[in-house]
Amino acid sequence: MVVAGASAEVTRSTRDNPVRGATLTLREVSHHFDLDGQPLPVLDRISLRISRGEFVALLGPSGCGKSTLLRLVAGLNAPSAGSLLVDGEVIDGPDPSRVVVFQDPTLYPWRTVWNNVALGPEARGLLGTHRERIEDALRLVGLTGFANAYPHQLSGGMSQRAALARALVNDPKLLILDEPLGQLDSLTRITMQSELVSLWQRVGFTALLVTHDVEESLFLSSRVVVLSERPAQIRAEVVNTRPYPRHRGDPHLAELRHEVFARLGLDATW
């Protein structure tokens, strides 16, 4: 099923927690960088709104604009024009209830685990308070028992469950997710993405993700929202109202593949 410019209502056991996360709408953003004294235009246009506690993921061809458009989101960088904004205030700088998990973990190899999800509430001047807070975050990504080991002694896998307690520890409204699993072989990065989905589940924030993993993003999301070309417009939002959990061996998710690949016009190659 798709559609434009619609919002995908949030699909949850009753046994999850209540959803806790914002809002975010965008509101005719563009955006272009300065080449050699020459704009080149990145975004054009885009308008989203994803609804609290929804799971959105982003697809499109490489080097369309999709880290651009995940930078203005974080308050890494102000658009070119229009307006973002999460519950209703408007985006101008980064925030701790915004956080971005990275393709790379970015561990310091010289802190333990425990050290590096702690980075956050240390900058802040929250260390002391917020002790608990880093234990159950390392305990919502199963890391418990490898709280003193160091970045070289963790899997692939593991590393990137690091990343993502250093951002769950800030209790963050928003996770954006810069393909998070890319750089994970594909049993790693299929478990993590089943991990995924019930961190989001028990957490309740928002998720936006890029990736460039078809089947990915229907498994994660509840919309798939498909890019153009650069400077990037919206070409399509494919809704997914398959329940969690998720089967990849769903028929309607192949009919879904399908209907992505023939948005990003490769459905020949289908």
Contents of the next structure:
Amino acid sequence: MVVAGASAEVTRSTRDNPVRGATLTLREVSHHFDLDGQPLPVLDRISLRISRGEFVALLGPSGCGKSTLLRLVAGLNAPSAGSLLVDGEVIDGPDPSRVVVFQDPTLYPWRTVWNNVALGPEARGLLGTHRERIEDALRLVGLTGFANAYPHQLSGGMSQRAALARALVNDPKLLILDEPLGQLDSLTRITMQSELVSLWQRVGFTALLVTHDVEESLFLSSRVVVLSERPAQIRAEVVNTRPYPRHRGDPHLAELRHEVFARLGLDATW
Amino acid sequence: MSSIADEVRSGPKPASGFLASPAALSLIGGLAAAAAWCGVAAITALWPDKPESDWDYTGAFAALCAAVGLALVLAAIAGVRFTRMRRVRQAVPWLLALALFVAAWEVITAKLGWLPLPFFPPPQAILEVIIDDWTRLGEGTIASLRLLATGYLIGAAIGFVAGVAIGWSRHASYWIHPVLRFVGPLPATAWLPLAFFVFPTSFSASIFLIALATGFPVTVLTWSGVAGVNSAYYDIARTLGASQRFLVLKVAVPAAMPHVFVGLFMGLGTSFAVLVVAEMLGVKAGLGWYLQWAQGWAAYANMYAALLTMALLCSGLITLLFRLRDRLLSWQKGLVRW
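Mind sharing the form predicted together with its partner chain? What's above is the form predicted on its own.
Let's see the whole complex now, leading with the same chain.
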């Protein structure tokens, strides 16, 4: 089950929904920041291929550069070296087909939930034709009754759902999730994990999730990419063929968890 | 069956409850305030003015106080029936204090003559000015308002645009920022001598000065508002396909609005000061000029009337700006203390 190395052939997970997502290819991507004139390497020759409709989790110690990698995929920053391709085309800037959901919901406090969700269509001048889709997105995340609420009136889980609706209304081919459940309490988190899986199964986007929660990565993704400490390199890939929806008590997941902890060098405490 | 009906008929409250009910409290408070104002009216009318003084409007002033008292009686009685009128109750302590103040003022000036004239006229003298000279006061108010509104709106608009430009564009920041740093802290009134000979009319010169006084705080605060916008807001909008225009108008500006309003308040405060100085020194109209004129003729009652009008005008404008903020920034209500 464990496939080490970056260029490994991807095992497709078993799914029976329509697949509309994009493929993502990372070729020898390296990145560094300038810190007082000194280059600080963050990513070291990351190569990865994500198939259409796959759910991949990036797992690594905090501060290893996971979020930087996501910003490169989103097109918010350009890599120092290497190239990133979506459906075979080089990423040269942000695009609504690749939407990010951040750890902080970052809803605009001056807009109602409805208007926050409408942000993407409005920015592209499509508000007139997309009203129905905004309603659909709100329904999808269960916030129909809160369309006119302001963000400060929402709970953490509801805010993150609104942020998810704001992303999904753009019909993304690639949904980039930057620890989206990191700030939620554990109960809300468990609910939202299941909701994420069912959304992904229904909508059919490709998902790239950054997390430092091993259980979350195994519950959600079909492949866990384990990253090393900064500068991040791919240390291992753990493929998870368990069908969705998964069960947290599944003994196979426990085995995989042991596997992942070993890859992270944390198996001594197991 | 019958016992339930009896209970409903007799009502849940015991008889002593009425005195403690909000309706009764507002009635008692309103009547007390009314009595105080009727008292002021009685003192004014029945206690003769100091001999050899000639206040023509003593009777009119007494009538005005009596009218206030009567209005309070009506409001107090209406409060029993209409909940909205019960707000009068909140004003009762102030109404009592004001009655006391006016009574003391009336007694010290008109009745006993303890304060030197013409510097401290009695209230009826100010009422006299308001009745006899209201046309000039009204014209002055309109002239001041026109000058202030023109200068303030120009200054606020330029300040807002400059602030957004500095906060957004590196080029704009490079050129505008040093000018702002160098010229901005200079009080607008320091430009007064220059402005009055550079500009064709004293009116346009005053507009320039008021705009300058308004523009500085609005620019600085708009700028700091735009510069302080959470960068994640931009990331979100960019990934959703926003253009530069959208980022400025739909992200930076609304996010900076709370700061902009602080600038608008500060600008309004300084613009009042500049307005009065400009009117006193150059413009031959407006309340500032009226003040100056009244002082020249030792018409101190006119001066007090003008000050009163000016206070009403300024606080009215501030209230208006608060209302505008409450409308535009209602989303902040759950986030900050108002």
